[in-house]
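One chain comes next, on its own, written as structure tokens: the form predicted on its own.
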Amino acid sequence: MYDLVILGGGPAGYLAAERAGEAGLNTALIEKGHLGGVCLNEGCVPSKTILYSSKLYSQARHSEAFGVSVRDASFDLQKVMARKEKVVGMLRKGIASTLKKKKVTVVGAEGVILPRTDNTFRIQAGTEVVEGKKLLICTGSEAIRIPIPGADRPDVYTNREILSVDHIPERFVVIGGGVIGLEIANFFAEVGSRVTVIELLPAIGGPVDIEIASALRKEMEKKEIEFKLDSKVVEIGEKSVVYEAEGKRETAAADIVLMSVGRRPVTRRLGFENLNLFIDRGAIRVDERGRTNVPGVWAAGDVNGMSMLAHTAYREGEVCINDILGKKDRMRYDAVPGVIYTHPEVATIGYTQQDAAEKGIPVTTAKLPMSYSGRYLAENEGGRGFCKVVVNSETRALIGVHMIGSICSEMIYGTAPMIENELRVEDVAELVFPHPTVSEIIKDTIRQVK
């Protein structure tokens, strides 16, 4: 009998298991695949690993402006993929080692929830039944395949298969202009593919600020990526993708197709009906402490459908464990950063100007080009980026920051405590940023707010 059973070993599950083990809870973690979930094995880490290789390759080929010439630069996909596997393998071992130190029992099997017996939660895991006093569900999400003719063709990949591709296609089509689609499009464009991105909406990047989305599209078009916006894919054929745009049918040539149209929580065929869990639009409904409608059951990560990001999942897992331990804590989503790891990067947090307008929040915005930063200008040639801030006009509090440019992913975290603590323009003006750093652009932009 365990104090806590965790179903799923992705970011929410394994970090929650670590925190539970630290607190002395006798914990079992059930995971059918590799520890680390989609993020480590099929998403965040492997994609960033190969993207860094394509970035180095692109820099080597376009470094003359910096006084550096690289002759005969080449890209070895097999070596890149081998390094990717090495990185992923090292991190898997690190998670396993940490869980062992925290005395967490890892059960390597698919878990299915059985009907309850008295106050005990029972999970069938392979040939054994794991029992616990409390249950935390962290089963994650899966890629969506739109039901169109040809969607099941062998040359149609999701994020899982594309990260193990064994050759660079001449023509590569991405269905979906969201975060994953754009990152993979960036990779293949930098290593020589002719890339087309087909997006149903009028802009790329999903919910990002419209000015940021427009700037990112222009930067990616410099890599000769072709965008087909307001376009609906209707069929995938032999080396082709058929889509409708402005009432006409068009065709894009494709040797490989990436279907990247979103993800959905994994809630089916796991025995959730045996607990009568409240499932809302495919996700487990939870409150701000991660509690479900069933006493003794919590849910964290993509399965709750709140914010499908690994760093959100980490925090949600911590909140659940704190609640289990009786510690006061709650999940807050107003200052969760988001990043698109294209080249250049996009980093956002808080409200966009459009979000604020929809909620009736009066705002003032300010914007500065990244070239305003001496450090940025010294290390970037020809790139067009900017920082945009959104401030509540009545309170003068910072409520949103949106950036496009190099290393934005490493700067955006600094704005989280500003937004969390409702810092005003005047408060940020008193902070000291190191010089010369690109991060100074945040303070400089905020100071532009009138």
Ligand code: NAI
Contents of the next structure:
Amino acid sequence: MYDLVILGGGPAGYLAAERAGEAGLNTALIEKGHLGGVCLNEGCVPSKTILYSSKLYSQARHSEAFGVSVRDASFDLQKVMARKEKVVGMLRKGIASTLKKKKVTVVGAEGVILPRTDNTFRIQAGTEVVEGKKLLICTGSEAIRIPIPGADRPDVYTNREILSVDHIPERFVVIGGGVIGLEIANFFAEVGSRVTVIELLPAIGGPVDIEIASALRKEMEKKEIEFKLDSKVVEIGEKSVVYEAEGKRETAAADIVLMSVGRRPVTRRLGFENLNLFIDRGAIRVDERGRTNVPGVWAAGDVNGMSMLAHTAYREGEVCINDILGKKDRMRYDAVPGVIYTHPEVATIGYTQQDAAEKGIPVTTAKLPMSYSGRYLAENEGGRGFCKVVVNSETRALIGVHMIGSICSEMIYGTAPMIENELRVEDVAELVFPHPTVSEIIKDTIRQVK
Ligand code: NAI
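For comparison with the form predicted on its own, provide the form predicted together with this ligand.
Up next: the whole complex, starting with the chain shown before.
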């Protein structure tokens, strides 16, 4: 009998298992695939690994402006994919070794929750029945395939298959201009495919700031990516994607199609009905401590549908373990950063101007071009991109930061404690930033707020 059984070994599940093991809970982690979940095996890590290769390749071909010439730069997809496998493999081993150190039992099987006869949770995992006093569900999410003719064709990929592609397609069509679609479009455009992104809405990038979305589209158009906005895909045929725009049917030629139209929590065929778990719009409903409607059952990560980001999942997993241990903790979503790892990158946190208007929060905004930063200009010929901040005009507290430019993914975390601690413009102005770094743009922009 375990103190805690965790179902699913992605970011929420494996980190929660580590924390539980550390705290001395006798913990079992049930995972049917590789440890690390979608993020490590078919999402964040492999995509960032191959995107780094396409960035290097692009830089090699466009480095003359920096006084560097590279002759005959070439891109070897097989080597790039082999390196990706190596990176993923090392990280998987790292997770397994940490779990072993924390004395977590890893059960490598698909877990299905069995009906309850007493207070014990029983999970069928292959031929074994794993029993626990408490249960944490971290079963993640899966890619949505829109139910249109041709959606199940073999040349229609999701994030999983596209990250193991064995050739560079001549014509690559992406359905959905969200995070996954844009990152993968960026990769294929940089390695020579002709890329078209078809997006239902009038803008790309989902909920990102409208000015950032427009700037990102322009940057990606420079890579010759074609965008079809306000366009609804209705059919996928032999080497073609059919979409409707302004009432007309159009066709985009495609050798490979990526369907990246969102993800949904994995809640089916796992025996959730045996617990009478409250599933709300496809996701397990949880409170701010990760508790579900069933006493003794917590849920963390994509399966709760709250944020669908690996870093949120880590924190949610931690919050659940702290709650199980009786420690005071709660999940806060106000300062969760979001990044689109395109080139240039987009990094955002907190409220956009649009969010604030919808919530009736009075705001003042300020914006500075990245070229204001000496370091940025030194390392980015042309120096495009900008930083935009959103400040509550009544309290003068910082409530949002939105950036587009290279490496802004590595700076955005610095604004999380500013937002969490409700720092005002005047408080940030007193902080000392290292010079010359691009991060100074954050302070400089905040200081522009009148
Ligand atoms: P998404 O929700 O970000 O974007 C899907 C897009 O598809 C939307 O813009 C939607 O309007 C469009 N769409 C839907 N139906 C369509 C149709 N019939 N025709 C044309 N367009 C259509 O979903 P995505 O990109 O699949 O990502 C899934 C999840 O993975 C997201 O929740 C994201 O948070 C997470 N993720 C995060 C990453 C990051 O943090 N860098 C990277 C990859 C994924």
